[in-house]
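Quick heads-up: it's one chain on its own, the form predicted on its own, in structure tokens.
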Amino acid sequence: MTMAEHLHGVHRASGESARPARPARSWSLRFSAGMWIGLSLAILLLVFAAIGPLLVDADPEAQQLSARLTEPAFLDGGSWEHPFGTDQLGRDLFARMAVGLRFSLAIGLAVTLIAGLTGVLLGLLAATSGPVVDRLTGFLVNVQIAVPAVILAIAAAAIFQPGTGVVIGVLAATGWVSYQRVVRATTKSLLASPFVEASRSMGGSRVWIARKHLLPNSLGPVIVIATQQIAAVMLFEAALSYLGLGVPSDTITLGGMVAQGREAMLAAWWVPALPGVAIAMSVLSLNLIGDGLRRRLDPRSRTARS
């Protein structure tokens, strides 16, 4: 072994003790069990929408007197021909709950992405833009919280005709505010950081920073408030269904079916019931979902677990 071959293992084996061991990184998803349990029904809905109608060989539409009322399949007397029974005029549930599964979620999902960009651009102006922009968008949300959604609701309905764009306005209107206030709030604490100010005074324009620095680290709220106005879109939705001011009547949807068979409650309780169970699973997966997403996302708690 020549001297510089000595010399370098000595340099090599030095260095190599006195670097700190690196723990070994894991790949595994430490999710808590109210978390998998939130994915393991959001996963189970997600699949009863998109095949439920092709399991069973009926119409959500069609409709079959004799078979009216007819109970489900896991009640004495029922049977798989209709695996969630009829409705009183022989309307398989099974297949409508599934099309109103599917647009329940497409009604949620459709006003999280208004609402929250919405509320995310007007969080970043109040944030940036100077205290007329920060009071006249406080002046807003404050206008807001003031009138009740289902006020907003009935109004709407009384001055447009009653349709599915008119229901997706009414809940982005009254959505957006949570977006601003935890946006706002996020930014403003930025601003004063060390990288912000960095960036600022290497001549970064306002636009830039926010889209470099201030959005990517105000999306961990913003994601965790969107899982859960998901549901509780879901839900409003199913209420003002259920009170006639959404969608109209000819539209398969959650609350409207619970509307509908308010009147075989006596004789049949499965018709109302069971979409019932459906909103409220909805609600309840998308809710512990959203509370991992916290749990995972805030960094108190990623502080507290280490």
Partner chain sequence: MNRRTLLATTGIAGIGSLIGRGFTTVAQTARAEQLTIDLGTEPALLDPARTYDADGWSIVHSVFDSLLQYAPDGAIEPLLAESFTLLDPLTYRVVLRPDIAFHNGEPLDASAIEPSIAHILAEETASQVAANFAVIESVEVIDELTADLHLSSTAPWLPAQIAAWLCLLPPQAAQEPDFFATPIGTGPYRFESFVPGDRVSLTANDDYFAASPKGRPVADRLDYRFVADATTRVADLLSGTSDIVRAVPIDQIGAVENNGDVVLQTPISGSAFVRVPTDVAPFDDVRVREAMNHAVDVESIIAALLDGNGQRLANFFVPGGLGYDPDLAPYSFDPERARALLAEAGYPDGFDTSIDATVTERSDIVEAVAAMLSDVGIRTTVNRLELALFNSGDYWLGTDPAASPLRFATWRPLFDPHTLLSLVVSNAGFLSRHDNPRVQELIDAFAAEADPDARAQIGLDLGVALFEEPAAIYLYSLTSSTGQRAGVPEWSPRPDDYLIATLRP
Given for the second form:
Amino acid sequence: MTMAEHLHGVHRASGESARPARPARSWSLRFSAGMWIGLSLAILLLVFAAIGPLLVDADPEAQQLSARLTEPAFLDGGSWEHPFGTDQLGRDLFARMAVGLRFSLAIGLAVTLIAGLTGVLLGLLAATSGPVVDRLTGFLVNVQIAVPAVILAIAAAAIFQPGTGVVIGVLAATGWVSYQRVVRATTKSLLASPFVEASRSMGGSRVWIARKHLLPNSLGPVIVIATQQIAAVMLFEAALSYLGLGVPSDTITLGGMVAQGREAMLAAWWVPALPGVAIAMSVLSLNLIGDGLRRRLDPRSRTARS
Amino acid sequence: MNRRTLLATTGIAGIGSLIGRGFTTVAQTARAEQLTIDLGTEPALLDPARTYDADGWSIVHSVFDSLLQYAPDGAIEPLLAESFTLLDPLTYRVVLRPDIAFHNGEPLDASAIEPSIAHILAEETASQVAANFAVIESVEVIDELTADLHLSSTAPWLPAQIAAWLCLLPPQAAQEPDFFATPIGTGPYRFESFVPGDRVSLTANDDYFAASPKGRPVADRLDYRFVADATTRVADLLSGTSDIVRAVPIDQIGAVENNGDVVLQTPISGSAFVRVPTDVAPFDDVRVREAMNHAVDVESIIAALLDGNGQRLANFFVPGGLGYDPDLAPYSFDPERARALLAEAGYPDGFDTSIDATVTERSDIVEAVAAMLSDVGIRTTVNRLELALFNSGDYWLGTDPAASPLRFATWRPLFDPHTLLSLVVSNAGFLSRHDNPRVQELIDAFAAEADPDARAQIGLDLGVALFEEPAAIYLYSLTSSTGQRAGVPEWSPRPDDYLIATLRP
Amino acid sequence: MIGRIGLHIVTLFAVLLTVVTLVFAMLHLAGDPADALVPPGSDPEDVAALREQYGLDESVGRQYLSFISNAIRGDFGTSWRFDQSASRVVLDRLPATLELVGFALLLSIVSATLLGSLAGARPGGVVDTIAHLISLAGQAIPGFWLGTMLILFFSVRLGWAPSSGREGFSSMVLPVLTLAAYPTAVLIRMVRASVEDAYRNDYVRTARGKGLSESAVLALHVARNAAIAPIAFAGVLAGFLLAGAVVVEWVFAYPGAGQLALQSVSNRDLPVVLMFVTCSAVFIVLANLAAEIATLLADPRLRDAEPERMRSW
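Beyond the form predicted on its own, can we have the form predicted in complex with the partner chain?
In what comes next, the whole complex appears, and the chain from above leads the way.
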């Protein structure tokens, strides 16, 4: 089962369904439950990121060396003064995680926005501008595949000054391919469909057709990919922080917190584990939402995308 | 029970415990068949002239011996030399120990000295310390075991350089082009193999001279592994994958001890400081630098982040090294005074600045220092840099636009602070942004004074001068925290932080 | 089919050329490449010597040509840290990395095919639920965190495997598990989907109607369907695993090329970094080509399919 088939499914979306030989007790049934779990997790995390710092009277940057590695409130020795305890410098983990979640999401959104726009544009170009442009963009896809994100990050770290911009740039430069493929495939199949041909014969311009038919039809799968890309970026950001190739330490991110907290793991497991759980929850929630959305858009498809 | 029997009982108990101790000593000093040591970084080459860090030195000084080395109290003692004396201000006389052979059987004699120095000086070696050895004008062989080093100018700091870098190479074998791929020295261990990225394997040199102050090897076979991740190093210790590991993070000491293993805290000759450039505003105002020294609560950092190890310092100099004065009280932690000094200097609202640190330094300590500076109004952000970038001249000198004015640095060894002073504090130093006439005069005298006592006094005067007009935020003396499994044979930790598996006599 | 493969080989070279070109462009974007190619703090004389040696004082066009011709010969200059050619330093350590990637590839394909087929055979069953949970969890846990947990549990707690290094097969187990986790999680879902699809296929229903036993159906038809996705995606997976190996090698102090690349970043040993980037590009492109050929051989139906059918994920 491939993405291309899945996309044809998207196009035919409403109405007809595949002849189910057996009752379709697939994951998709439970995915509606998964979607709800994903959405509630997402709301929980967003509320936490939005108002978390207001709930505790703590500056995420304020250090208190005498109160380092205090336990979270739910463990013996903890107190509600620091609901999630403190890190190696006595900084409040609750406040830091809320702020870290904000930055992690912001980085995810920035990457997704840049990669998404690039990918959509290249996909439309590939599908509408003739075989030469199509081959050229296809070639770019192959080039990108040959240089995965972590390896590009290594090259960038060796050549450029470190910074948040470099991280976003690296992840965006390696994240546009899925969009390009989806948009290209959808667009190609749409262009071959009767109603677009009708518009075209009635004199609709390329731009007009693109705006009227192509973009709206590609939007669904693009949103699905975007959702899951934010999740992937959070994981990548964590890995880059661990390798010392991540964002500078004065920008709090969940990945950076896990990487820094690892040294205290054997004495105070919560210091790396709580931000780690926040990452896992965010990724899980985004993936569940992405799956749910795909089901909504295409009842026939059970395809999974990475 | 009368007094007599009590004494007798005590006597017997005393003998018993003595015997017991005797047995444990025997058990502990028995040589291990195999010992595995985790280092943090991997040396690229096993060339003593191109080794600049304690992990690399650990391996290099296991295989090679220098003429001199550091005793546990920080004094320089002869190693391959039987004696090393200053004949006149421009001549050192070296007398080698007799009957020492290289691992390949070549006997050691005075003819090995000149080529070993030539190797450091050779352009193709590209040693960063070549300039220090250029002061040796010629080597005159007097007899089989005796040679004179003729200097172009007085160089009282030369012995310290020799201890770290002048290892004696076998004159014949060292001519081979790939000599350092399979190095041959006189040291306590012989080189076996080097698996890049993984380990260097050594075997005990059974012919090692018994009188060596470096001590005798404590393992038949020794593997130095390279494990960059500190948590993985501790896991290696806990799981028994390795026997001794470098740099146990303080928050994992508890886990090591709960496992029945040991963490050795060894004071080493090195200091941590924040270099402050004195050639730009606002740092050119001595009150600002004083304020910075008053702003940082070093005692709290030592207590909370260093597990109580290390000592608050009044200047760059450390116990056991030249220039250290136990009677010179460090700056007090006094944020009020710091704010007052800043206001006096014309910065009542403080200012913004940044601090560079390498990714290999502990981020928590750097961030703690930055937060304490910020508390008195010197709003400081931390920049983490790759090691090589941090150490580049452009960053030390601030000629790179991305460089921060402040730099968190740890410097070792400091038995003889000549290198630190000449590079970082002297107006001629190629990493220096400091130029103070009084300090400069003392540095020049410190580099030239041949009389040891007079030089020690100059060192103390320098310490006071650098305290009164600080060139840095002085922090603490360094401690090496080494994890080791219970049952590892006894070995001697060293103040120079070389991790060599030998036991001093 | 031969024509298609020929086209792929041509593309392969073009891709590599482009990667090297991009590396060249990055070097020039960052400033004077001569500064980047020498050890930090080098004398201006050394920089000048290198500039002459690599023709960096010539026009950008000529520089580009000589850079390309050096790169084709695998000559990215001398590693200043190791004092030998950068390509030799990297090639010495590449086999260890490829071994790690190879085992992880095998493990993820086999385990995903097994779990995915069983899950797809009985949607909603116990195995299906477990596979689903594994798939979700495997995608949500950062690799370095998983690796650390595996070390603490299997090495420290149970003492079953060494916690780091590369000595014997037992030291491979934990790194391979860590590396394979994420790709397995992704693959399981794809296999499951295609197996479930195969079950719904008319052909299977017919076969069942004829009285073939369930296991025979599975063996004959479904297993073949299950294998297509993993084989088709093996190339993409290999690239993913190579990048993941950088993280895994760092956690497990595994003496591979990824660890070397990170050290070289830290030491600003740029020739080694460039060689590593190019080597991994070669590896990934070759892996994709191999996967492409394997897919064509495994499933004749795909011979006439659109090329992007196999690449889209």
